[in-house]
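One chain follows as structure tokens, the form predicted on its own.
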Amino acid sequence: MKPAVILVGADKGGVGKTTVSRVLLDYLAASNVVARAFDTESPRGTLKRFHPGLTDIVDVTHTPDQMKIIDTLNSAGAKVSVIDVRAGQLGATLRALKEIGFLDAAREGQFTFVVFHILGPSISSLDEIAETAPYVSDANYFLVKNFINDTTFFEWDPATYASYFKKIKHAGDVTIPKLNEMAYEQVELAGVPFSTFVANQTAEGDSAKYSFVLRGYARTWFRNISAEFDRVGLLALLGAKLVKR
């Protein structure tokens, strides 16, 4: 399994990129898959709240943080690295990482390098497509709708939608389903991972007492997202197996 790259991203906020990323951790964490984690939002970061011991806060623009990274692919106990990208910092991000030759190498099959794209609910998420085609032709690329917010999405006409998506290659989609509220408010005041929240328990691993319903609402949700992951056959992509479920 050579290592991998997965940056999580958009050009707009609020549209759930942190959540995406805190359930694609549980998710290959619940794959045997050993992941390590790098926080954007700096200096105060968002993701490292509910994943503290794997995630670390960077600043992608300064070059020290560059290289604790990118430097460290190889050498690091966890083969795949999880980017959640500020908001609007998804371009900037893709512009450093080509001018460091890291899409150079990721196109010569030295990194696997995994770009979600969390969409927002207007057409100039399609502008925001445009704008990252150059980057990202030779990455495996998705394009996800986060309906955590509970957004409500326009209805792309075909042919707009075909005239963007020939712009990159091995393009995809991933639709994220909308947790019911009081469950999704639990887990933020618990401040734990989605998957600790289902085995009811506290972030020091002691037994909690959370709801049996909303724990039940948020383990649907997330074997959800789990199958729609497996049908775009991330694992495969990363080089994994895919666990049974």
Contents of the next structure:
Amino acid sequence: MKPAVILVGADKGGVGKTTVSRVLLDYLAASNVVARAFDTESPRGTLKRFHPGLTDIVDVTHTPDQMKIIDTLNSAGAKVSVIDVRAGQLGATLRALKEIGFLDAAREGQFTFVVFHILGPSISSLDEIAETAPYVSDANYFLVKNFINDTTFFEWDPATYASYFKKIKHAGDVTIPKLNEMAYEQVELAGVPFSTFVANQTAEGDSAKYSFVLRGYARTWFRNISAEFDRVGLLALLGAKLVKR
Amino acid sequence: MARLLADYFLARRRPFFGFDTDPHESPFAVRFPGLVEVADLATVKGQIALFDQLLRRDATPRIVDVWARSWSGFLKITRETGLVEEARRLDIEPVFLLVVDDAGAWIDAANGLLAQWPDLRLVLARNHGLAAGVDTSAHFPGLRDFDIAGLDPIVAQAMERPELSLSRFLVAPPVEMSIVVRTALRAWVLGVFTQIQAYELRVAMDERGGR
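Now the other one: the form predicted in complex with its partner chain, given that the block above is the form predicted on its own.
Below: every chain and molecule of the assembly, starting with the one above.
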């Protein structure tokens, strides 16, 4: 299994980027893939709150932090590094990765590079697809429609939809369904990974008293997202085996 | 049927918790005030009030009266939350009791339940007053059923009186009730209770025998 970097980013805040990073870490753990995470919401990261043992807070545009991530890709125990890119920094991060030669190394096959581009429900968010395009030609690039609210992604207007979603020919698309609000809030309050919540455990591993109904909603939601990651062949891209769920 | 189950437990001085999923008229809750809670499944709060209670590990039986209009929602939540699987993990055995009628909707309901959980404890309650000519064994030969006799309209009317508790009726029937009605109602109630008790014994024996 080659070292892999999964970049999760959006140029707008509030589109559920960290939620996708969190669910990715849960998915990888459930698939027996050891991962580490970098949270670029310096100085205080949301991702670190939920996955403190796996997550380091970094500023990906700073050289020392770039070294911390990229130079350890081969030596780290975890072969997959998930980078939760701060809102508004996706373009800058991709530029930085290009400048340090990471994108070339990925093209040469030294690393697996996956980008999850989380979209918001606005034209400006969709315009980001074009801005990102020059940097992701050699990446496994996925446009993520995150239904964190009753968003539509212009499906009701086929011309607009096609003009954005068909813009990058090799882009895959991933749909993240909406999680029941009350379940989402209870996970937020608990401050634990989704899988820990579903397993009715506290962050310390003790038995918790979360609502069965809300855990059930989270379980179904996670199962559906896992099926979506399976569908796009994420584990195969990472060189890992598909697990029976 | 939910009322009969509740009165069956009351007659045996056994506690129970009841839930009525009809948030509008709530006939089950109205009949057993303080013992039956209304759970509106259209709200997450109502879902939590019901489903989280069903998984309490104690010996108290829970009776859920699933209103016809909340049946599909109830099943959807049951499936999505993994209620049956979680209950079994906790050694709680869910029993589904389907009331058979002439319309045939029960056949789809039973098929749907068995497709999802082939080893589910499913009991068909065939009330001759509602489904006189229905042969449940022709559709589901392996399923257990409660065979509930039809009630004479006068007796049925007496039973529907809001203040009439079937469990109390067995001990002290209202003096103003006709002796004929009393006798018929008593025989009918005891007939149903005997079948519920037989089913309970059967489940206990199955459990002792590993299933």
